[in-house]
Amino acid sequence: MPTNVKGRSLLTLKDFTTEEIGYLLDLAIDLKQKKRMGISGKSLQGKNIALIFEKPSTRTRCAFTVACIDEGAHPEYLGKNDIQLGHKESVEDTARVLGRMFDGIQFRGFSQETVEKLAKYSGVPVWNGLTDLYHPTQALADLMTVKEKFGTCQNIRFVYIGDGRNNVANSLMIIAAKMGMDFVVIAPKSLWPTEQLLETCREFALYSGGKIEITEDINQMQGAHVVYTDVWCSMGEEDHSVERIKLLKPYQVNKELMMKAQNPDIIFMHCLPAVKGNEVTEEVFESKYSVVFDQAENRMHTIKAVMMATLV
């Protein structure tokens, strides 16, 4: 086990190394296996975890709920309406009050900077379940579902199609530099990665093998091992939707899209909620490809690993 991930956060998967995110992975798959065979254990025992959502959540909330039961440890769900952050309170304060009561916080929100400040002043590890940049506890579930499917994260072609500047796509490109995968985004121009973000990036990959392609055309799908797309409007974007729907027709994963990779073994991944007929064809979400179901199942196992690694 690294020896520096006990009492750390995870706000970005910036912060941890090949090395440590490859030790997260082995352990989800393991604490996947003990479950399967009924095989529960009690390294959070004592422990008490509180859950803050200002957005709602099924993946999310669920895993860190039976992740933390399953291990021993009490989670307290907080929603917006519960506790008075950044409102009544400064995210400074409250941070504070719950590092003083709970041995870890999640977070589920808007501001990178709302997790940031949370890992700053609560003196606890801090997760960040999905903040308007990032999505850490999603890339993990992803890499575990690829490491799974191919034995390997190394030299897998993984093409990511659709909104590529939103928090999942900006998490799944920092973990597949980190990990040395050949990662491509095809997205429209506009909704292109941050030029920083891809400096950030392609320095990580340097050092891992990996490689990283950002380009607006879709006949860069020949030999992906993997397509993953996800919603074209995330939440509170809404009022994009009918001009973010028509940008991006092109871009939908559907059966021909899925062909020219010319890959049998492709998979189709997405992290849900899914609107079919829009990203992804209904034929190509319920087909063979599809592993979007073993992704939602794998966020239990990287969060259970995620809070063990760093608690225990």
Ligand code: CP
The other form holds:
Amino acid sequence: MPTNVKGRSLLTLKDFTTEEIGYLLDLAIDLKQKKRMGISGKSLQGKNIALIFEKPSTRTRCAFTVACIDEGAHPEYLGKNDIQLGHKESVEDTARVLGRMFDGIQFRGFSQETVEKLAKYSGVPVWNGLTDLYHPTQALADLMTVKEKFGTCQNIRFVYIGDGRNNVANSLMIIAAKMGMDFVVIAPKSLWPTEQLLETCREFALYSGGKIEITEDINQMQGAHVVYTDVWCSMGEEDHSVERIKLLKPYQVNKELMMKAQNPDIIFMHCLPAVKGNEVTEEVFESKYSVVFDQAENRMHTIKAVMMATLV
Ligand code: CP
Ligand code: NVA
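Which structure goes with the form predicted together with phosphoric acid mono(formamide)ester, now that we have seen the form predicted on its own?
After this comes the whole thing, all chains and molecules, with the earlier chain placed first.
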């Protein structure tokens, strides 16, 4: 099936079809092989890319920067103190200004509304590099990693454990539902994803042959191919740290939890940065099951694929 995502923004992944996501993943895998062979193109030559960051970043910032430079584009970093976004100037006005100068815009920040407004008013593709609600470029890198390890995403039992309603969990549930995975959220009830998102994802899963389960029971690890966790306190939630540690301690990824899967080929995933000793033990993080640095590298290849596919 032909896919055309030219001119599109990547805000939540909800509006991307299974075929379009599959196309982006295959393109990223191809670009990774090419980079290994020392081949990089000039497919983004002459493009200027704005990189807006309200929150800090290592992987996302570096992935966008390197991907741009590999393909001949110019990345421009705009930190929270560098521009007026939402303070001295409305998001709508900044969007229209940037859209006159740049070919594409990456936004990392707090509000999903801001990234949606940037897309609506700038007239150029906007890529969500993380908001409080979603982290779609992370989810693409994660599925690329799953595909590399297992050859497919279909019917993979993917367990996400910990804070089940954060940006990473939300985006993983969306992409898993689109790609036919058996997605399990293990989390205390107070940290379950919203009913609305669950319903949306269950509908996606109907079409892809996927499944969404949600439970408080860590024994649902049984048969997992993947166990994934993220920090217990996301950026901006630091005040909740004491209560979260208490609530989530039973959901730590440690050796005992890994054993519950009864799968010698299980992989451990984390978007990073990790707080070792909280959501994952040092032992699991450093074990042979851990693919966290493959995920980090794949951020760059998938982000490159997204820019190449969506820039006009
Ligand atoms: N995983 C991720 O988004 O990392 P950064 O916060 O370093 O960009
Ligand atoms: N959930 C984390 C992801 C960091 C990449 C956060 O928002 O801080």
